[in-house]
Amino acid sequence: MSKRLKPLDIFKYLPKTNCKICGEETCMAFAMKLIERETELALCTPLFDESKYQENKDTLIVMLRPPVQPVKIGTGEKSVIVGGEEVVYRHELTFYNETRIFIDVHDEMDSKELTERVNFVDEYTVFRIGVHLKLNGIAVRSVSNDPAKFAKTVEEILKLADLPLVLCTFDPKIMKAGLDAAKGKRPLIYAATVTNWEDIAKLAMEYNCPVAVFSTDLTTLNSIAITLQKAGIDELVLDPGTYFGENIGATLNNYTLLRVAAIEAGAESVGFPLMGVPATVYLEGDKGTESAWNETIVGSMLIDRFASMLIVHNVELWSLLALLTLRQTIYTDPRIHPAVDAGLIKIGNPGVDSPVFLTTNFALTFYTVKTDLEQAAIDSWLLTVDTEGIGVESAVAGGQLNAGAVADLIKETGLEEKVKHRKLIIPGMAARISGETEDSTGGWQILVGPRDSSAIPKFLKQNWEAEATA
């Protein structure tokens, strides 16, 4: 069973000169940063510039290579990297390259539908907890079985948007037509199977593209992957099949077995990103909301079970938001509370008589309150306390949100010079510190607001006095 590297494992191959060229004080500190993926080996320039370190450099490159190899799809700014993970559970380190979501199209769509679908993927964005959540690319399916038609569809997509592509066909002739149309764009070839792997391998070598390997039998999947690696193809993505209903358990088991084999058993032959195709739900026909719901369930399960990329068919906003929110949650570093900068910000165009609200710098809380105030068009001031990225209730219990911190922040931000009144509205969950906050702030009246910021408009109507107090 493989185990995570320790700093000493890395340190013994570093120059040990503490030259500080890498930006760290010591080689040991640099080794620790390498383990946590907080720096890059290339920053140790003596390793790369001095021939006496050549063997050590080569050893470190191999040692630091993650057990799940990273694979690049596409070119330019919108290209994506899938895989690159080295732990089974994110609390051991964290997950880095989030699950990439590709939306499918096919070569029998009319131009209008194709354009709308591609533009939707290219422009889709949801802002959540300080991050813009986006879709990642287009999966082009050959339905017509016509090479010319497939190539034309690929060309049309690339004219609309420079998005990473997955070219989906088991027919090497059709695949070649698609690759010709997408030359230089480095699409993912989907897929090499037990019957076509030799022709697909030749295309991958000719066009320098990564290849997806498909088989529902793990032994066969492993065998094809080994064969392609021996042929010189080292950027693979593995698809063990995606099934719903009574076979979903077997699907999830296969994904788990592959990930654990790569990381804990050190099985290099399957040390590649995994892909899932929740769109297979639609093989039984489009049943509207029921199919979209089932696809969302499958997609969510696969994100939970180590899928590095998904091909999805439905574009219902509720479905995509569920997948994107889950993805964001899983690929957020569990060791770090998502936080924003503390301080005072304006909501709208506040004046000297505008209300002042208090919140914490936990990103989810902050952006929820900020969005609710903006959507209600409430001109106001938002005072954000540094609670180390912890939410209101927990920060009150843990002492991060306290009367002294609020009083200090009022002084630091010059709030008293920005408003005439001395009224501060705190979250309902912070009611227990209202009395001591009044004492610490010296003259500020503390109003206990609602527990949920969506109720702020109603609270203001019932409790806020428009007249300013000196």
Second form
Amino acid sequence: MSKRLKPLDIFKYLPKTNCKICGEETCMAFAMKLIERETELALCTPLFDESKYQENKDTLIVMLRPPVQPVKIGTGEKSVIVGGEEVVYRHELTFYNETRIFIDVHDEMDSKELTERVNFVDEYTVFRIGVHLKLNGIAVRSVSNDPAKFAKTVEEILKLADLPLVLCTFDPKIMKAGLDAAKGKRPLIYAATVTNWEDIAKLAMEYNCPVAVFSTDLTTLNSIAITLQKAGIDELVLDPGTYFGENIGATLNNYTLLRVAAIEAGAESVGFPLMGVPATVYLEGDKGTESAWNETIVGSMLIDRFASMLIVHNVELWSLLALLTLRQTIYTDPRIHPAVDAGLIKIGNPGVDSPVFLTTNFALTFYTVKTDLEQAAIDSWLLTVDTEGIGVESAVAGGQLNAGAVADLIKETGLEEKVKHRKLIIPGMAARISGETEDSTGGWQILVGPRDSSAIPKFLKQNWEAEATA
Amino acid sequence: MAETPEPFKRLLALLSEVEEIELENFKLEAEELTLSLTRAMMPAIMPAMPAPEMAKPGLPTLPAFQEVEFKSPAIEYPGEIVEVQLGATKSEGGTREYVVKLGGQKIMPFYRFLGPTPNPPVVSLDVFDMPLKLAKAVRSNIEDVMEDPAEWAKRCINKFGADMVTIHLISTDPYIKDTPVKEAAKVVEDVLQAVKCPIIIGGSGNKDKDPEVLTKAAEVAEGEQVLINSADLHTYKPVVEAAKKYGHIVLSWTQLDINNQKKLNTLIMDEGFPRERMIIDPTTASLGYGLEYTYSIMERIRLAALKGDEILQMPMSSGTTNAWGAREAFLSNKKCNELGLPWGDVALRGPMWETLSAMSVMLAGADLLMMMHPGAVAGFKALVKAFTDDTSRDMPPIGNWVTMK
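Please give the corresponding structure for the form predicted together with its partner chain, as opposed to the form predicted alone shown earlier.
And the full complex, kicking off with our chain again.
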């Protein structure tokens, strides 16, 4: 059902000279990499330089364009691409540009609140599995209805941080003031509607900025998008409206059908990134935790189902942690195998008396344990069992983490020559195999460690250092 | 010489005549072409339209607004999910007051534009046959009944709104308590007495003892059409035999490997066990710790099933409780402070972790969610209702979020 290209589809339009200018051995290899988006067409310079290839080049440019257009918001280092997706199901390839999260502010916030909020968005980070997860930008709303105030707020934000912006107002006069204040910064214009589209289109052309189209009616949304494209504006973001609570099902349906239409049904008029506005939850008033909870649910649903960007109001830490972790989940490249190499590695500078920890070669488990040991500065040995990339609890249940495998690994890695003691600390979740492992390893004492590696420092204090000094 | 594709030929034809074509007319033609072609060629074929940067501010030429009906995409899937019934009422040879039906879908999850969802996902809450270490947010709701599985089960149904309960006979593990099989079977009988919903019976995960435990449990639950959790590649033979003999449903469990899932399903079917009595569990990893694998394997299974792969057309189950294995779900506020983790309040983090895991696997195709936290269950059930409810109604205005204070 997916209309994914095959290497041959691309190959037949390439020069077929195997000239290697692109860095690949053959044109076929280049075609394969183009499909996986691991290289760029522009590297095939003959295609672009020689007039005889012009037709083919134009064909290839069209063929290789993702069915969901990539749209750039902002400038410089922190600018973001939204969209650029090719598949409905991530396993068919991968999703490329993770959902960009913008936090809202408005032009009647006092300077202190505005400063705090903007700085928070700029500085907030949470570290997970080797990656610093971050928020992406600011959505500025005009609530004062005053162009001057809106412009001033935009200026203030830009003085604080060089973050991508979404300018939010349906009034073209106010929008113009905002665009003047953000000149050259490529903010996203939010939004063109059925009533203001002409003025907004003119502004988009004048300031060369991407435009969001808003309508909860899909025919209207489609019509505005088509009209803007006719006007030559081809950097669009579509907002079919974010409902919440008992109406959330309508939103799920709209986002799903728009993405399926763009990718599987070839509806190119809606082949643009979708944006969601979980902040609509606050139309019911700010009910504190309840509102933040509901906003997190809507936002998460839209991360699962196809929103390329979100505008979020709450900045509760538990909520952002959940949204950003889910985003990392969905946008992880499924082509990368979840297993790391098995064996023995050093953490810090371990010696003959250093503790030995056991973990599995499931990448997430391995990196979590490794990071925890490194952060706690524990000089130690980390023994990694090949569990076929399965985590501790499941590998014990499934039998991949077993006494025999541990005994073999101790032999293979020469661990017995590296440490004087014979104590192995296994994960708390592998407690069940401790008895068998003592038997199979012949002479090793198995210490059952904590269920979570964050508790290792405390565990060592109670079980390792105490023993060493005894 | 490479062949020029049909739309492109037409575009080239248009290009050669571009001067004679009125802008309006051209655009009408363009709509019949693919729009990506028009996008790519726009600068070349629109000499009448000034490029944006050349436009005099405020005076660009705009086309007329044209209403173009948006047509919902139509997809037909040749396959469908088998309908499986859990529980049996009196007339069916059991003692359950109601049954739960899973499966029957002909579309990807909640693709409402293609059709309805016949049997919306259901929730089973976990009950254990002994007190165990649980995250505080979970424990605080059940602390007083943890010694009594029957009371625990009652609370799940009467107070927490679960559709079903799962009784996990973990104490039978020789490395935990080595509870004798007969005693474990008694717990199953107690739970069947205490609640009148369909139930799920789980072993301890010990591969040597589970077949014996589950066989005895199947025997005392004869006719109740319980779900036996689970049969894996090692244990499936005796488990399937017991399910066949005593009239139950089998959970076919593999670990994040679609080929193993196909293999196990085939082996179980080769035992003469019908698809209508099987549910599959491809393993649910926690949000943040491998949920992506679960998500994609479930999507692949459901897509393959709808495309006609009969070996994968059973309803899917998710052990969503694994969400509580993530440190983000259970690490105390104090501990987070010590470690410098900006994670916010654990009282919300935990239930949110389980809710998002449940919602995500439901969107990937899970029909039966095994959960733990009452708050997460309530939120999840509200979502199921909203996702499946397609009655038309007046929607509230939402564009005014831009101006709200």
